[in-house]
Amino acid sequence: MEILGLSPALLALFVSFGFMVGVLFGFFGMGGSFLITPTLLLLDYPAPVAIGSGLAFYFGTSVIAVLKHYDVGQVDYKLGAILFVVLSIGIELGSRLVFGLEALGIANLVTGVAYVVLLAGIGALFLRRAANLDDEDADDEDVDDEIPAIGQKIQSYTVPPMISLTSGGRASLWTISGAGGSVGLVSGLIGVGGGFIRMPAIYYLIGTPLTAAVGTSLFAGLFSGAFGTFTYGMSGSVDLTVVSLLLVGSALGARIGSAATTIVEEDDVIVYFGLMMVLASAGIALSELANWLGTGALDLVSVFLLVGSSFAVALMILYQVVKSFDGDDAGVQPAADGGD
């Protein structure tokens, strides 16, 4: 029996996967489309549909998460507006390249290889950062909120026109355009919102505090995601049924993930996020190998690595949220007893 053209198993998969990706999205400020698009590719959706649906999903989750970050003032609107313009240009170029590759019959291959390289590289950077955490001083609690050394170095090169940042400091419009345009090109090419590379670009290259980088990344992604969705939607490359099911789950997940940033230390789970991206990269690599060898066994392993890793990290975040609440309850009870 099928519902909305999908089996009950796929319906449950899309809703639950959307929830888990929403948790990750809200917590890390990095889009879930980098997981959605390859998953759809593994389920044999055409590359343009997988990419367009991934961007549409990112747009929907951006609306949810931005509202949460707006409440705590973590958005640089001027920077976000500039990034939107250059991101849109990059996405348009990337989408044109995808349709050209599709005409040549190699869009799926190029997209898969790009994912393997990008996810593995970003995952390695996160794992390196996690390893370096042990070398930081215990009393340097605000180190993540400061502008990184490389960002300060880039800001020292005052190539006009210069843009004043709401969070403090100034950045060259050329730096912003180069970083945003490159991220947009990748977003349009492989169908991601670009948060997993846009947020680090804002943090390290433009030079904003991490909290502002997360909120501004989401804000810029909100509009670039809308533009990308429109671009692919005009060609009929957005599966509204799949996107709607994913958004049903992510609506709650993204709110929980965004709220978790105020009570859970990112350092506690950053190593798991890095592992998740490395495992996702391995999953996509296995899928490409399965297509080359013509075997279905490796496809099952690739789906497990891709979906299972995201579920595991999201569950870790949820566990720490629940643990935090349990700790608060345990701390409140003795105080109440002592007052009696």
Given for the second form:
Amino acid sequence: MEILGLSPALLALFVSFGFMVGVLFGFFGMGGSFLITPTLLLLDYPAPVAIGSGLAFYFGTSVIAVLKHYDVGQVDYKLGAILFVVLSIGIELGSRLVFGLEALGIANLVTGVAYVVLLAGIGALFLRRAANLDDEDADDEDVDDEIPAIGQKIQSYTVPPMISLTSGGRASLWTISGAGGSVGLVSGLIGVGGGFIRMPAIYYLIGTPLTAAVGTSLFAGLFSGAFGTFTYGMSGSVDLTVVSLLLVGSALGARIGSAATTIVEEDDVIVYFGLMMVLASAGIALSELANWLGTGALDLVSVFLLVGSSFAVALMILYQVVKSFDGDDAGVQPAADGGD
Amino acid sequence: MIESVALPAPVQATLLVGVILVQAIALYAGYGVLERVATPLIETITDA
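Follow the form predicted on its own with the form predicted in complex with its partner chain, if you could.
The next block holds the full complex; its first chain is the one shown before.
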């Protein structure tokens, strides 16, 4: 029996996976398409369809995020508009690169390797932050304002034309274009929304305040997600059924995840999120290895690592939410970041 | 995928974006209504 062309098991998998990704999105402020695309790749969807559907899912979650942050978000509309343009160019170049790589027969390999590096890098950053939590607690007032040396150096470049930011600062159009274009290229190449690299890029490289970086990232992401969906939709590389099922789950999960940010202590979860990223990258690496070796056994392990790790973290957040209903003393902490 | 083969690709792609946009708004509003209805119920149950 098939519903919407999918088996009931696969249908339930997409809704529940969307729900779990939504919980993570609501809690960490990230779109979750970085988990959707590799999962679709593991389920043998062609790379363009996996990437196009990942971007479409990201667009849907961005709409929900913008609606949620409409009243409280601080958005630099001018910067967001410029970023939208350069992000779109980057996504277009990235998607063309994917089709070129597919013609060469290495699209899955390149996107898979890119995921491994990206997820492992993010995981390492989170784990490093978790390891330094005690140090941050000692002087946490300065943590969010601490700009890395490379960020300060990039911000110091005043190559004209300079753009005035709503927050009062100024940034070179070249810096904005370079940061936005690079993020867009990665988004188009591997099908991620890019919020988890775009928001830090706006914050660290362009130099807006954190709240403005969050709002502007969401605003730019909304349109770049729509553009990415349109680009892949032109070639019919978006599976609307899959995207719809994922959104049904993620819209509910995002609400619960957002509510959980006031219940669950971020410090308790951040280390698991870092581990989840590292395990997800290991899962993709195993999948690539399975392709090279021509064995299906490693694929099962890779699916377990990828999906299981995200489910485990989401379940932990849900457990904390349920536990809070028992009247336990719960910490009140903001989410890790507000990107998408 | 939208299978309206009679429509040009740009129109199909625009329709796709529109469908996802409407779906996201509908889901956001729908779950919002559900939350407003469910929250008092959950509080009643947990307080009982």
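Definition used throughout: the rigid core is the maximal C-alpha set that superposes within 1.5 Å between two forms. Note that the coordinates shown come from a computational prediction; the quantities given were computed from them, not determined experimentally. Numbering follows the first chain given and starts at 1.
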inquiry  = If the two forms are fitted on the core, does V117 show a Cα displacement reaching 2 angstroms between the two forms?
reply    = no
inquiry  = With both forms fitted on the core, check whether the Cα of I202 differs by 2 Å or more between the two forms.
reply    = yes
inquiry  = Taking 2 Å as the cut-off, check whether the CA of S182 shifts that much or more between the two forms after a rigid core fit.
reply    = no
query = Can you give the CA shift of L173 between the two forms, in Å, with the two forms fit on their core?
reply = 3.0
